[in-house]
Amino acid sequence: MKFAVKAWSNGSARAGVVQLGNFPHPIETPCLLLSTRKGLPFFISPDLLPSLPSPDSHLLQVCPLHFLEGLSPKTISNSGGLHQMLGLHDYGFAAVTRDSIQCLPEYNSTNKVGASFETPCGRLLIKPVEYMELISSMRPNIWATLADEVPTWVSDKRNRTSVDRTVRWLDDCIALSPAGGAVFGAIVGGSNVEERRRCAQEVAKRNVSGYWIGGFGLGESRDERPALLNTITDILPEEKPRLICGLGLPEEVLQGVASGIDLFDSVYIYHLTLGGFALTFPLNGVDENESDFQLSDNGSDRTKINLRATVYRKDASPIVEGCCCYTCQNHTKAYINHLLNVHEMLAQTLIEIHNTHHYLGFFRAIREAIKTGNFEQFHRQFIEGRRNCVAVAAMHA
């Protein structure tokens, strides 16, 4: 993997190109991975794949806890690991073990062994080099090390714990780790600054690829969350990526681009699809006919519809005029209304496609902010306009 800065903001926000040794298209940074469930998105099928913009999509985040129920470690290996697997030779996965939809941190019982999750399997103990077994097998692009995430509620004492075994694992899984595949070090410490300043000065010490910032997501307030980034983004090298998760909504998602986070994971778009909801907030944040909204019960708020409400049953246009998405282009709100009242899994389907074609519009967005030196007015005008949408909502309600 090759990873190079080309164009900052006035501040920490910086657009750059991944290089995949396996993918002949540089991947531009800010960008979103797309979730899996063992390897695939969880509502698209393979041969759906291509109608998501390329190379933007080509980078899948997959949970390697996920392969603890099924194939064997070494069944995955002697397959040829991942990419031969599920014949996706133009995609780059990124391991890590948190997915934040069915694989979740349990703190309270981790140990010094290994980490403890919450999994579809019941809660796991996973040691360093059970990891290193998963990693091995499935041979990932980027993986990140194991790590001990807390949440923002815990004493000092361990947090503090929780720094010195992600550390120590650290330097475990890189002892272990196999030829190949881009190392990312875990950086934690909950919402103690000290701790993540500690954290992120040990693993930049490492010989690691690139940083994975564990533990947001966690119960942090979004007001402390900037100081927090930012303490762990003034100490890392320029040069080297770092990928975060937790981060899901647009708000979250420009606070961690202001802070200089290069990748994120898209565990936003599951939960709005699986709710029935479709992503219709303007790319640029601003919206022309904020004046005339009005809060009805068609579930929309300026950022999404549900395309449950009955007020759909017979709308025959898409899902956002002139938007280029499959879904768009072949099928009608009344059609996906219908899915979701008959219980069609197409539904889910056509929905996650445009979810992610939108998503990944408002990334690109975002990188040709930054690239015109506009990232700050950019990031200013898209809150101000989703505040005033909830103010105007709140009026109605």
Given for the second form:
Amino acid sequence: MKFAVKAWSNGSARAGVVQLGNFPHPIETPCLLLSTRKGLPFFISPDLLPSLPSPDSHLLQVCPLHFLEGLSPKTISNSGGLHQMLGLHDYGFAAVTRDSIQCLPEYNSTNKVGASFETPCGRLLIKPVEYMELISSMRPNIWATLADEVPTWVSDKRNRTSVDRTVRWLDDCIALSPAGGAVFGAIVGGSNVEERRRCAQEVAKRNVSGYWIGGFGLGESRDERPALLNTITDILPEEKPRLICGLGLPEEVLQGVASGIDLFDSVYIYHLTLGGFALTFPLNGVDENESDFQLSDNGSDRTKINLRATVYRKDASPIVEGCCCYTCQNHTKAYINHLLNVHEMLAQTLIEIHNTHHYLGFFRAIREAIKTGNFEQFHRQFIEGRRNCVAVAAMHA
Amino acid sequence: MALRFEILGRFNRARAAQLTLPHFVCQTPLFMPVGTQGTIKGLATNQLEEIGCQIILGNTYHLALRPTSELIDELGGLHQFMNWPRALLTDSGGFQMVSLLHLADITEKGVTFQSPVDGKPMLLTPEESIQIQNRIGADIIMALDDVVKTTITGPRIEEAMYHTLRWIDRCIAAHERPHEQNLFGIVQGGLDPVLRDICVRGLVDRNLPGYAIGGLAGGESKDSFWRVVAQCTAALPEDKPRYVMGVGYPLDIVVCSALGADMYDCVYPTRTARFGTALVPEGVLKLKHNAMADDTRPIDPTCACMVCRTYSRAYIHCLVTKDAMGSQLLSYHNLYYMMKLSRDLHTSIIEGRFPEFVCNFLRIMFPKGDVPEWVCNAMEVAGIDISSCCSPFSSSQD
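Switching forms now, from the form predicted alone to the form predicted in complex with the partner chain, please provide the structure.
Every chain and every other molecule in the complex is listed next, the one we just looked at coming first.
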């Protein structure tokens, strides 16, 4: 994997390019990793994956722990690694320990030997050597080292320990590192600026190809986040990519971009999809219909709609007029509303396709803003636009 | 009449035909997947087209409940609602009512039942069933029939058969779109050849566009099953499609096609996929078994579907029953298998090699030559020599 920064905008936000060995087209950053379960999207079938924007949609997140449910490292190896096993030869895989949905870090049970996770197969303790066995068999393009992620409400001592362990495991993982695959050093430290600085400094000393920033989305407030992020990115070398986990909402992504983050791993789309929500916010940051905004009490606002709402029962229009995703080109809100009501899986497939498409469009808008030097303005306008919706909602409440 | 049925090839009783419906030109014999609530579980319409589905079933009972036939009508009919460009068939709603609902009761008027929404007594009449199906807009609609399980004996069967005959006239009278939708009659009569014969002749008198053989695929023995199919296909008109409802297993489809049936429907391929079972030429493959956990072969090496070309048994094993994707991929493969079976039946008849196809099919499914007796008997009546697939000591003793 190769990475290069191509453009800057107002401070730390940067636009770059990732070049994978197995995919000819460069992937521009800031970029969204698509969430997967065992390497495939939750609902989007593999033959519909190519309908998503390319090459934006070609970076997939994968969690090695998913395979503990039934696929041994040996079998993954025999299958030729992830790309071969999944028939996704021109996609990039980034292996990370955290999937935020089913494999959750169980920080109370983590000890000096390994990281503990609650998984569908029960609580598992993963040691660096076991983790590296999985990584070696999977052969991802990018992989993060094993981390001890803790939420922000742990004691200072526990937080310090998590940094010590993460750095030690970083060295263990590098020592067991397979040939091929870019190693991203894990950085933790909770909401303690000093610990974040310490961890970033230690990891920056190691010979890694990029950085995986963990521990976010685990209790820090929106206001304290920029300081924590900047502490980290100020220390890290500029020319290496930064991948962050746990920033999902558009506002959070924008905070990450403002601090110099390049790759985002988020479960936002998954949660939206399960809830029956479809993204509708305007991608250019300007809402033409702001003045005739009407609040509805079905959970919709200008950013997304709740397709379960009865108001869509007979709505024969697509989710977003003019959207060229498979769902909007082929199906209506009425049909998806029906599918949700009768609990048909096709609903989730169609919604995940649209949401992914839409969110990738958001990232494209971010990149454009950076390249034209307007990122700060874009960021501000976006946040103001969202605040207006909340204000209107509050007035009607 | 809104269809054309043209026979393109034969072997004894088996026929390969072109069935031209308002929305699609189909090749028979064909299998119709069941898309109960306006969707085949987990599969998108482009995938169904790729797999080769020609006609899909919608369940009137479910659709009338949600989103209601009036809403579907308002939005342009089921084709437009689900964006399916090919053909659709709806059943009458009667079967679900009887099988799903507590205290459903049949009278001369129709099927009385408790509304699943609020428990109020409701009545599904032949007229009501046809009106609902008119609103849904499928290419083929089914008459409301009185279905009894084949395991029941006694006067109820005769009563049901006569209800069916009297109701067909009411269905015909209520049908408002005969030039866009084809009303099929359903032959009932349990396992009694006399009753079946009366029903066939009664329905044929009404000169319907097509005929279904109903009341089977319940709990009857295979021996009884094939004999009813054989009797009905022999008596139904040559030049109209014959649809055996609720069938089913690949073996059953091959036998019924040999006996002269053209259309089939069943939830089996998609339902068994959700339990982790794949359809393969040898029979079935249970992907949940631990033995699959390190099997890096495809589900079926002879299958050209997207799933078999890309994934191994081991990978599907780790998905099935745990992840939605597992269900999707197996449903895809199973339906592909059924569509390929349909295509193979059609082309082998046209190309004059139907007996070879049947023998090959049986040989792979019964490598030890232990072809079931009912299949041997049925093939004899169908005039197909399968002695090469049967081991010498497994033939029937009677």
